[in-house]
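In the form predicted alone, a lone chain appears below as structure tokens.
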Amino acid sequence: MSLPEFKLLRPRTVREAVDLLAQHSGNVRVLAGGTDLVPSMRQKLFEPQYVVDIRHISVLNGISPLRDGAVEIGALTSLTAIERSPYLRQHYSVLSEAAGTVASPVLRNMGTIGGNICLDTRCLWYNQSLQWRKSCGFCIKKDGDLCHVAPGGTKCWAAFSGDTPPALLCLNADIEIVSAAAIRRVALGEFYTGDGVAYRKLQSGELVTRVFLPAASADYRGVYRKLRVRGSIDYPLAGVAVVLKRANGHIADARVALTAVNPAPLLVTGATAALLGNVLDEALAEAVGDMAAKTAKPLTTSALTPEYRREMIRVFTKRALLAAAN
């Protein structure tokens, strides 16, 4: 599968970065590390007639670490230097450890924060060949009206798969968005919609330049547990986030979060309150399991069945928690 042709466009800062989305908008594309954008590109998934390659932007690269303790992450991050970070290891270890399961070294070493926070979603009918989509009539996140999941649904269920996400919401993380008119800083919780076709609050003249890690969610211990049916490579088919901090050997405060399980990366809500201020054990690790099962919406979106998937959230977030508190 051949690359369509574009024009390819090298700003070297931010703002070059931003005029260019907007005079070449709706008919443009960000390059950061390219993992995900050229193969979907190859699928005619994508067909701008512009493509911004970001990567010569240095204010963009790197780990800071605050006054305040909080810490500065630039969107071309690479993934390897955030699986590899010193300080990111010993304060913001499920991060670290998130990274870490992306893919392979290649292309974690190729791909960035910034790319996989604005991951787009995946789907059995969605990521093929032009060819192959065509000969079942498209579907509604590209180029038709019909859900192959959910039929008769309006609402497109291709599910979200980066693995970082759900360690950021774990960490209260917020994103900074810059356009040519503003820039803006948001929750990460904020930024995805739970719609599979318009699955990110990203305008196209806008461009997510740095993340956020709040002191306040520092030192916690941190567990990342991840489904695939490779252990390199793949996507996840579902994720689990668990971050959590015990005083006393009690529990004073704890988040879980999940991927691959739903068109956006989830905070499973109660979580926190049913672990706070508790001894865990396995009870009610089990508990909060059966949680993140419920919230866990998986449909025949990948190789899995969707009752298995839903089977390993509960496995998982259980094991999660068991391993955080030990």
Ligand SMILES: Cc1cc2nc3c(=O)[nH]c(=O)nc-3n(C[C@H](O)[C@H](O)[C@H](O)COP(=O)(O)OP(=O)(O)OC[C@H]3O[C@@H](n4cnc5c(N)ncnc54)[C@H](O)[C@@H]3O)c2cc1C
Given for the second form:
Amino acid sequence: MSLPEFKLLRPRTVREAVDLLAQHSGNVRVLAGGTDLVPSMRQKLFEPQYVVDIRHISVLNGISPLRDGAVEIGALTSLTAIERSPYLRQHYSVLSEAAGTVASPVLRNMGTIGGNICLDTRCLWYNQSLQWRKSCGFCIKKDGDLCHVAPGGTKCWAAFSGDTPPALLCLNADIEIVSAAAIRRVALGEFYTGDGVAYRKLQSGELVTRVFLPAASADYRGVYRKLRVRGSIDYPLAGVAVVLKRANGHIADARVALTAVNPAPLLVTGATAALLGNVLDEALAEAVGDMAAKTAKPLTTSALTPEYRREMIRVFTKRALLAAAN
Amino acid sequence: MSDFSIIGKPIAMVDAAGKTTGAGKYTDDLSVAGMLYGKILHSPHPHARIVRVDTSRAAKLPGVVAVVTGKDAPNPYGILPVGHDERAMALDKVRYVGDNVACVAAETEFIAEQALELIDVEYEVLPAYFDPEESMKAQSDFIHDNKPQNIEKDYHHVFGDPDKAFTEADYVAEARFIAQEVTHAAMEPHSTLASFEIDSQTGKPGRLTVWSSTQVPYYLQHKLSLVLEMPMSQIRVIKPLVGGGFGGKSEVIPLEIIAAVAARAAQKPVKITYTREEVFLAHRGRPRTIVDLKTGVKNDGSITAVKARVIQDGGAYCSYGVVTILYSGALLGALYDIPNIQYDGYRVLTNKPVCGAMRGHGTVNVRFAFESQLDEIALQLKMDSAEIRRRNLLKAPCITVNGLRVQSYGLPECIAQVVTRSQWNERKGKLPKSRGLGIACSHYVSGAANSIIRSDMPHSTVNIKIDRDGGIVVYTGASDIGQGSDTMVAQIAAEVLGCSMARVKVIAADTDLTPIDIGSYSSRVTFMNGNATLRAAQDVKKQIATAAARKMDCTLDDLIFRDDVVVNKRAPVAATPANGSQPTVVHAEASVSGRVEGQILRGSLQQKRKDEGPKARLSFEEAVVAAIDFHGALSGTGSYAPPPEARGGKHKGAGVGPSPAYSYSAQVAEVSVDEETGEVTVHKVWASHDCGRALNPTSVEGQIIGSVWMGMGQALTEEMVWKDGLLMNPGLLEYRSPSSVESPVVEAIIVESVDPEGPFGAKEASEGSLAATIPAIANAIYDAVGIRLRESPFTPERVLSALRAKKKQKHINLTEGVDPTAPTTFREHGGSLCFKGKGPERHALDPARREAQVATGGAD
Ligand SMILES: Cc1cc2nc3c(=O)[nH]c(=O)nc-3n(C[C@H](O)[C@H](O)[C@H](O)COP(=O)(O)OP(=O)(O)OC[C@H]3O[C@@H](n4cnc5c(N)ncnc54)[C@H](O)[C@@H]3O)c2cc1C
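Output block for the form predicted together with the named molecule, input the form predicted alone:
The complete assembly is shown below, putting the previous chain first.
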């Protein structure tokens, strides 16, 4: 399967990059590690005339602890760097742990945090070759107008399947988005739409440049649990991130977030309230597991049946909470 | 007999360096001047009549050199003489999503892909069959007109008196088992490069050379000859390095024929390499199999009768199907002593990619059912599950009730080994909660005693040529596909001729140079090509020995060939140094490259000179020179055909199953099950395998480990998922072969029963182990958590749903009924068949858009 023809542009600065994006707006794609974009282009899911390769913008690479204890992570920082960073492992362990479960070592060397945040939503009816998609008459996410997963529906249910965003949601992360016209900073929770097609609020001329982890989120106990069939390579079929902080044996703060079971990574609403001020025991963990299972709306977008995946959200949430509390 | 110098040693594969450094060339690494790239247009429909194919727009695209369709090569072919139902490309009908319709040869892969989109095909869609049991009820629109009810073939065998034996049994178990479809997933995707020479006399395409990733160069040559209507002698098939086959390259795969058809039309060389998706569509894997199995036993555990009804979902063409369904029945025999067998096998056609041969061809899914059921029976009889297997051993040598001749039989030792090493007796039943041990056995043929082409031709022939400097060239048709046959051939030649491996060069699998070998499948190569090599080596050795004996004034029996020296064993030991004054004696350790021509010439002169007295030893070169001077050119030949006694019974279908020798395997698996998630972890597998003799123990261990690993894939994670004939997971991301993370520790245990007919006693080593792994894991899961899984793979959801059913907990729905409106087949609500919606951004290739254009008179 060959790549479609395109023009490769290689800016050296953010300014240059956003100017190029503005210039070719609507007909351009950002390439970071390329581990998601390149296979998708081969499958003709994207056929842009221009590809802006941002890998040479060195200011976008690196993990910088700030004086107040917060951290700034450049969008180009590799998942391996995040997985291995002693600073992140110590203070934001849930992120390192989640990064370490992505794909395989080779893909983590190439894949970036920015790419993981911007990762396209996935579905068995979508992530296929052109020839394959032709055989099923295409789908609502690409080239067609119906959904094979929720027949009759007009919404796309392709699942957001990145591993680090649930961890980032638990850490109340913000991201910085730059365009030729402006710089904005948004909470990651605001970035995703919940629709499988227009899954992120990012204009064609915009670039994600940085991720901010607030000082207030440092030093939580964190756990990430990922359902997959193989211990390597596989995307999550369900994922749960948990952070919590205790004071005098009681939970002082906690958050639970999910991935791979909805078109967006989601915080489990109500989980924090249910946990706050309580002592974590099996029953409480199970109750929060039930809440998480209600938040999850898995469909037949991936392997393993939806019902099983929702069950696993319940089990994994319970286990992650108990592990974090120990 | 263990006094070998090369055999039994862990010698590095002769092609290891090229493979590990990247210098080795696989087919896709090759290119020739002027070469074009071929791309195949596949059917988007599971079953449709082709009304019209218009390639004119594609042919006009700059860079396109040729576009070919079924009409360019209409002759049918197929791997089995009874199954010539395939064509290079579809003529009138397509029969699965992925069936071949046309091929473009263009200057670049990109242009070829573009051109595919310009081929207009009009289809008339037909009802399609996806489930074998439904397919068997078909009344019309048969997949092949000459196969009513879509049954490719059915067999009904009765051996002994099973009905009576069941009534005499103390306990009868009966259940349905299902094994889902799996595929080989060899690392190297199929690739073929076809090139015609221009005939000097006619100026037209003449001789054809094909480089292909194949396990069967000779069959490829034969089928090319049928389809292209060329004599075989005009076709040369060369097999470069092959990155794994596992059966997926053991017949002619569409691209191999298509590349040649396209090259002929283009009058230029054409290379086609499959995408991974195309590899899945070419398939030829293990069919989804439904096994209804009934076993009767006496209270002492002895089996009285077995009845199996097997339905295989074979896909759209015959392929090896008739052989697969026969193996499934025949290999009920030859593992245990079963006096009465009834077998009903149905090979059914469906509108899906074609199933064929895959590692453990025919036996694996039935073995899963059988060994699982045997475990259930042991439980009923309160008998240890290793013990029930011991109670049913064959009394070899023997001929089984279904006509299989068993000679060497290492199964008892295989069982003893795994029981001891796993501490079965000490640990079984005493492991921590949710952890368990399971045992199972299996076996396989060392090649089929009757070749599929049903001729009296030897199955293997090997030629050996020895040069004046003692360099040995072995010409073998054996196809090394990574299993190590080149190394095996070199080892046998070196052992027989008593020389070092460095002297031996193997030229393999090139139909112009090497004598016929029918291919690398059914684990026949070591046994058959090994025997042919052995005989060829003995043939030349005899010629050398005759000359040497003359020179050494002794009989042939007095000579020992070893360590690059020929010694008269009767000569007094002291005689050896007496010859030390002769500078021409090349010491045993001397490197081959260290020899210079002068020595050889001098050797020759000395040979001519009347010797003062007989020598006690000659270097290998001296002996060779003596023989060449004496006989002229030094070459030998050997061939192998299975003996008539091994060729089986007389009943219909008796040809499949008989083998000159069977390998045996026993395995114990240790697993744990997460009872909340259903996830199964395999911690360790003890796998013993009776390979007769391990010619190269490292190689045998590699095969055992690989078999266990591949079996574990089928047991736990691998499954082809279909939606109305559309493969949902045509790639290595979604088709989940285990990664290194899941790989358990495998303790490979070699058992050597020394077969009377195998080369140095060797038998099969690469397939027999696979079948035991699946039931060993199933039985271990039962031991761990008390659930009997009768459907593979044992995915976490299947395990969890069985656990919940057992504990009477909340049911897990394994169908997709999460959305109550979900139809059972997607084509009812969408798909290209009834795609009538009006999406905003309809793709240019959307058939509905094309219809709309036609309606409005639009054209491009
Ligand atoms: C076999 C395989 C297995 C995988 N398994 C997993 C897994 O288990 N978990 C998981 O999370 N991911 C997985 N992935 C996906 C991928 O490797 C990771 O998500 C990775 O982090 C993507 O980063 P990248 O830099 O390679 O992204 P790219 O491919 O470069 O980009 C991904 C998308 O984001 C956009 N983009 C990238 N950077 C920016 C930016 N700075 N600003 C704006 N837009 C941007 C691109 O335009 C593109 O649409 C897998 C991929 C493969 C091929």
